[in-house]
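Below sits a lone chain in structure tokens, taken as the form predicted on its own.
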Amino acid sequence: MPPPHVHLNGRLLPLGEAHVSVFDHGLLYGDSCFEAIRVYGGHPAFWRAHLTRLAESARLLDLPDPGAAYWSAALAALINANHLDAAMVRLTLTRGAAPPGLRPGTPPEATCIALAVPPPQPPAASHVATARFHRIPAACLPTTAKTGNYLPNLLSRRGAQAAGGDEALFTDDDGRYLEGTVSNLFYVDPEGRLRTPPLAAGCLPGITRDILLAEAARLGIKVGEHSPTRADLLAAREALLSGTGYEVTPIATLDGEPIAAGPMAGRLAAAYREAIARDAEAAPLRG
């Protein structure tokens, strides 16, 4: 069951009393951005990085962001009111309620939502499928913004699940793999180097991706950026997904074909947990 309180437009409300207008432009047009933050032991892991990315998404979409002070206070209030120990918190910013139309005459007040749900349980190993659709290209929508426009992700994820998998991987026009619908992609090449597709290829700048790259460097692991082909992934020593929900999850199969297992996923998962603990100590969220 979801926790009983929601933070909506500056107020803590019981879940049943939190309502958004049917004229909200996030609902009508997907004019919104969001962040998902994982709570461990009452601490919202890497919350500062998430708020920085939320602000950048708002800037790219020209959304009226109330700012980091507002969101950090909302996050703290939500955690405290619901006594959250382990949860997934979603922060959503929309254009707000205004008459239908692509250009509201008077700028509406933004809608700001902070809500919590139980944390996801990633699989021990992921079975992934090649996505049916491509990501919205940068020429249409900034790929570095985490927006509410998720139809390619939703449709591709449903297709993967219908085929018995749990995640789909987007490809570019040349068939090179970029990222999952809610995850970033890593693999270990035959020479033992850890590789991940570059952000310039159109990948979302994942918070967990950044942390794993930093942890790999700290551990002395050779890292490079490269968008793999299907042959690259099937020949890899191992491959894995990273993300706030997936954490660090090895990939078992791609479209039903096996991918080798190895020690890198476990090594990075342990380093990720240590990074969470360091973040809780260095950046506690004050309520």
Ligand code: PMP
Given for the second form:
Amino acid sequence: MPPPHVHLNGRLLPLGEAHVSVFDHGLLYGDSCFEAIRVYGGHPAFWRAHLTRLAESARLLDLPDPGAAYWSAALAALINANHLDAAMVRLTLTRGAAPPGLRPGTPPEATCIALAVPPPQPPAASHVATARFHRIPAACLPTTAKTGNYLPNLLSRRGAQAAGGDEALFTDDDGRYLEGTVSNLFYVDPEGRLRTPPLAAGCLPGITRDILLAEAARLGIKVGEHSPTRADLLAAREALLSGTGYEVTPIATLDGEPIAAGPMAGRLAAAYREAIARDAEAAPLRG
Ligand code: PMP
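Same protein, different condition: the form predicted on its own was shown, now please give the form predicted in complex with the ligand.
The complete assembly is shown below, putting the previous chain first.
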């Protein structure tokens, strides 16, 4: 059951009274962006970083972001009204309601949604499949924006799930792995270096990815950016997914072939938990 209150366009409402127009261009054209934030012990982890990415997504799509003070007030109201302890919060910003058509006109009022759902439980280890579709490339949409256009992700993930897995990994035109449909990819090469595809390859600048890179540097782990081939992943000492939903999850298989297990995933998972605790201490929720 989702928590009973949502925040919509400046108001906290019971779920049954929160309605979005059938003319909303987010619904009609995918003209929207969003963020997903995990709440641990009532604290929204890495809230500032999520707001920064949301502002950047809005800027890239030319959507009017209501700003940090608005979202922080919405989040505080949502957490308080629903007594949230552990939750996944989703912020959605859409173009708003206007007649169908791509004609210019008076800009509609943006739609701003903040809602919470029970948090997903990541698997102990992930079974991933190569995605059936490619991620929307930078030539079509800025890859640093977290837009509402998730069809390649959805269809690819559904394909992976139908094959008994839980996540799909996108590849580029050369067959190099980029990221998951809701996660970033890390692996440990045979020399022991932790590697992740560069953002320039076209993956989302994951907040968890950033935290793990900073934590790895703090722990003195050698890090490098590289998009792995299938052979790289099969020869890796280990591989893992990072994300707000997946947190830090080791990869057990790729298309049914085993991926080695090692100590890095556990080390990074512990460091990630510590980073969340430090964030809760340093940045309690405020406007
Ligand atoms: N890549 C994609 C395509 C995603 O949707 C997500 C989830 N937001 C991620 C990576 C991981 O990002 P984060 O660590 O910010 O959740």
